[in-house]
Each structure stands twice: as structure tokens, then as C-alpha cells.
Amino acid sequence: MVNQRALFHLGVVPGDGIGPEVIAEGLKVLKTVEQSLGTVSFSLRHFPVGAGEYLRSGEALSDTRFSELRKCDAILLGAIGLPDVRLPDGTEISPQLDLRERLDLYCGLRPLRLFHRDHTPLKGYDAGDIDFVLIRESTEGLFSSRRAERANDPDTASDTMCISRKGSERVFRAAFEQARRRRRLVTLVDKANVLPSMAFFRRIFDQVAEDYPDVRTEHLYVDAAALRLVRKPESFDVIVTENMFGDILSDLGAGLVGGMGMAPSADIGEGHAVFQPAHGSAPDIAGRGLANPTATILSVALMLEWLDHPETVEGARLIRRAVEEILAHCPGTRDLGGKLSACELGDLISRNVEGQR
């Protein structure tokens, strides 16, 4: 009996600025994985979403497009937003946040790994010495206040942090499950010494930890965590925290391993997931071939792993090994001190994936 190829329907959102450029390299590597494995297929459907679409149609993410996207097995998303394109309240276009909230993508996964000693501003660290995962709760926290009603007071503005037991428990369990696949340490980052919401957050963490006696735990205030990330990043395995704290610390972590072009991400829910580089749209370098596609390519690996088919998991392994081998011997793109274009680096990684089979 002939084995049928597994088919996955993927929604692709190239986005704005450098988004289309890095997505092109991610899809190039995905195509190489598909050809190398020979047992899985990917059906791609592109969706115009973002600041450019807002300028064109008045909607950054229409209800129709959202309905179509949610039918996909996974969503691969480029950078979205342009600094000069803003909503009437002064905030930037952010349909990626809409996707997180409307699809209930509570687990914001941000793996950070050093691939070459020259990529980090810290002294004395070599490839692999910095290797941790930051998990941010992506549907609540301080970000949730953007959906709240605003007081009609021209002289005052306030934002409220929302922490629920349900939201906290599920993201903590995701963190503990990640730790079980790694070095079995979870660090809770909060501000429980000042904020009652964070004290509540910590109590729930400690309660969930009782179900994972095989995983070590520790607590750090967010300011102390920022300090230790710079002084002893190798001491972290899995970090779990609130939405805003995670947003800030994940960028700090990216700076430790080469910058935002090295930072993949996944926003994962019970039945849906979005994968994207953690960087912005960088319109100042768009169209010049200067973007670093590594974060997007590693986000493709996260997506393949999440699809949880034996062959897609193997594809994720091939991609990570290719990135590790290429960047161990190649300076990379200009943000890493090299001279390669996005396309050239994508070609090198694709050829390495192909050569592994």
C-alpha cells in the first residue's frame, strides 16, 4: 500500500516593510524541506494583512480574512505595521495582536539561542552557551487594556493589568511542559513585591508547580531578571512571565544572541498557532536585501514542530541543524557583521537542508 502524503494548509501573511523579504526566505527553506522529505506537502495561501492593507482598504484585518485564516492548519506571518500608519487613538496597526486575542493564542513562545560567539555583545560566551526559552502570557496582562473602555478625561490615561486564574494556569503548564523537554528549570518573572496582581500570579504559579515535582522552580522580580539576563544568561532554561514583561525581556534576550533578526516566535493556543519573527517591519531597510531572515526561518522550524507530524518534526530538526552549521562558519547578514543578503543566507540554509538528506 502506497503511503499518502500528509497535506497541511498554511496561511501566509507577508505583512509590511521587510516582512515579504524574510517570508520569501522562510518559504524557500520550507519548500526545500518539502522536497527533501517527500512525504509531506504544504498548500500555501497568501493574505494581504497589515498597514499597507489598512491604507488600501481601511481594514488591516477584515472579518472575512480572519475567518479564512482561522481555517488554516497554521499561520506564518511576517512583520506587520509601519510607524507612520496609525489608528485614530495614536497606536500603530497591530493585527498580529488581534490574531492572538481572537484565536486565544495564550502561549507566546520565544526561544533564544546563541549560534556564534561574535553575535553576542557579552564576553566569554560561545555558541550554545546562551540557550533559553521565554514564554509570555499573550492574551492578558497589561496588553489586555487596549480593549478596555477609555475614560472621557483629556488629562488622564490609565491601563489596567488583567491576570486571571485560567490564563495563568494554562501558560504555566505550557512552561512546565517545555521545561520537561529541556533542562527542567522554570523561572517565574513578576513584580509581586509591588503589584497585587503579580502576587496573585505568583500564588497560582506555586500551585501549578506542585503538579511538576520533577521540575525546579525559582522566582525573580522583573528588574532582577533583566540584570541576570545580562550577567548570567546561561543560568536560565525556561522563563515564564506576564505579557508586557515578556515583550520587554524577549527583546533584551534577542540582543544577547545577535539582535531581533535572530529571534523566532510562536503564539500558540489550543487549536491555532501563528509563527513569526519577533522583529518589526524595519521600513528603512525594506527592499535593500539587508534584512536577516534567520528569525523567520527558525519560526518555520517552530511551525513544523507544532504541526506534530513525524516528518514535520524531522523537518524542524533539519532547519535548526542547518542554521547552526551555517552560522557557525559564516558571518551572516550585515546586522551580524557579515556581508550576505537575505537571499544569499536563505540559499545557504536551503542547500544545507537539502544536503542533509
Ligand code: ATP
Contents of the next structure:
Amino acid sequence: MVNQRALFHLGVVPGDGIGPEVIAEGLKVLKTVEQSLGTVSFSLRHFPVGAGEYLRSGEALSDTRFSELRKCDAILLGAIGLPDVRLPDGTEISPQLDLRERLDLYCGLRPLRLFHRDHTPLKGYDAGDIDFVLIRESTEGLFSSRRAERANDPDTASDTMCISRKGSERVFRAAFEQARRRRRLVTLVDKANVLPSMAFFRRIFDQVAEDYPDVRTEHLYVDAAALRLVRKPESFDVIVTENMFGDILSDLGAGLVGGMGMAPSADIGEGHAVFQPAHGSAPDIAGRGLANPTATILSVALMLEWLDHPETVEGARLIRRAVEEILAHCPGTRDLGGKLSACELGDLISRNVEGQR
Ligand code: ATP
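So the form predicted alone is up there; where is the form predicted together with the ligand?
Whole complex next, starting from this chain.
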């Protein structure tokens, strides 16, 4: 009998700036995983989406492309947006936010891990000492206000923090499930001492926590969380918070482990998910081979894990081990203090994946 390979259809959105450069390295490593395992296949379809596409066609993400992307088993995205390409209201082109909203990708998962002591600005931390996951609610909170109707007042502008029971419960459950696979601690980050919406958020958190008696919990105000992230990052396991706080704290977290090039992310909903490095299109370094592809390569690992097939889960393990082994000994790209190009680092990680089989 011929063994059937598992086949996954992936939508690939390279995007703008360094997006195509880091995606090339992510796909290189994915290809190596496919060849090394020999039991799983990935069918890739590329989609032109983003600020460049907006300039070309007037639409950053057309409805037709959206419905095709929606049919994919998972979406891998590079980075979107260019500082000079703006909508008439002055905001950036951000179809990645549209994807989050239209596919209802409520769980923004951002794992942050230190791979080498030289990557952190903190003293006394070694590889593995910083290792936590930040979960950002990604469909409501303060960001949901970006689509709200505006009052026609030339002297005032306001945005509303939207917190719903349904939106909060599902992201808290995702956080508790993550914690069960880790060190079983969930930290809620809020501003419950000032904002009624945040006090509501905290009440829902405490109610959901009752269903997970095996997981420890704590509450932290967002300002105190920023301080503790810098002073004692090892004290965190899973952090869960609203959309905008998560946006800010995940950049802080990236700064603790080597910068934006080290921060992968997954935006997960029910049956759909988008995987992308947490960084933007970094136009200042685009086209010069300077981008660090690690965040994208680790996002590929998150995608393989989420596809939840024994072979893809094994692929995710191979990638993580390769990143760990390579970065333990090699200085890496320029942002990490090394001299490697994106392509050279991608090659090293790829070869390590190959060598593990
Ligand atoms: P966004 O608003 O989309 O989050 P941004 O413009 O605030 O994006 P980034 O594009 O993420 O910020 O870049 C911030 C800084 O980090 C830039 O100086 C950029 O050079 C650097 N940077 C971002 N990604 C990488 C990467 N993969 N490798 C090296 N440096 C990076």
C-alpha cells in the first residue's frame, strides 16, 4: 500500500519592506522540514497583499483574495505597511488587522524566549532564563475603536475600550490552556484600578479561572507589568491582556530577547490562523540583507504546531531545536551583534533541521 502524505494548503503573504526577505527564509526552513520528514506536503499559494499592492491596484486586500485566503489551512505573512503609503484619514494600510477582524482571530499568541545571553540588555540572564508567552486579545479592546463612527467635532477625538464577556472568556480560556502546557501560571494585565471596562475584564478573568484550579493566577496593573517585565521577566509564564496593552508589552518583551527580529506571533481563531513575525516592514533595513529571519522561522514553527498533525508537530520541534542550537553558538544577524545576512542565518537553521534526521 502506498503511504498517503498529509497535505496542507498554505496561503503566503510576503507583504512589504523586509516581508519578502524574511518569508523567503521561513519557506526555506519549511521546505527542509517537508523534505526531512517525507510524510507531509505543503502546497503554497502566494498572495500580493499590502501597501505595495494598494499602490498598484488601489486595494490592499481585495474581497476575492480575502475569500481565497480564507480557504487556506493556514496563512503565513511577512510584514505589511509602508510609512508613506497612507489612507486618506492618515492611518497606515493594515490588511493584517482586517484579516484579524474578518477571520475573528481573537488570540494573539507571542512567545518570547531568550536564546543567548548577549541578546538581552538585562544583566545576569542566560539562554532559557526568559521564557514566557504573551497573549493579546486581538478583536476588541481599544483597537476595536479604529472602525468606529467619528463625532464631527474638530476639537475632540475619542476612542472606546470595548470589552465583551464573550471576547474575554475565549481569550482567557486560550491563556489557561497554554498555561497547562507550560508552568501553570497566568498573569492578567489590566488597569482595573482606573477603568470600569478593565474591572469588568478582571471579574470575567476570575470567573474563568475557577474552571482551571490547577493553574495559578495573579493580577497586575499594566504599569506595574512594564516594570516587572524589565526587573523580573523570569517570573512570568503566560500573560493575558487587552489588545492595545498587548501591542505595547509585546514590543517590550521583544526588546528583552534581542529585538523585533526575535519575536514570532500567531493570531488564532476558530479554524483560521495567521502566523507572522511581530515586527513591521522595517523599511529602514529593507533590501539590504540585514533582516533577522528568526521571528519568521519561529512563526513557521507556531504554524506547524497549530496544524496539529503528529508530523507537523514534529516539524515544529525540529525548527525550535535548530534555532536554539544555532543561536547558542553563532552571533547571528546585525541586530543581534553578528554579521550574518538573513539568507546565511536561514541556511544555518535549515542545515541544522536537516542534520537532526
Ligand atoms: P509596525 O508599526 O508595523 O509595528 P514599526 O515601524 O513600528 O512597525 P518595525 O518595522 O517592526 O517597526 O521596526 C522597528 C525597528 O526594528 C526598526 O528599526 C527595524 O529596523 C527593526 N527591525 C524590525 N524587524 C527586524 C528584523 N526582522 N530584523 C532586524 N531588525 C528589525
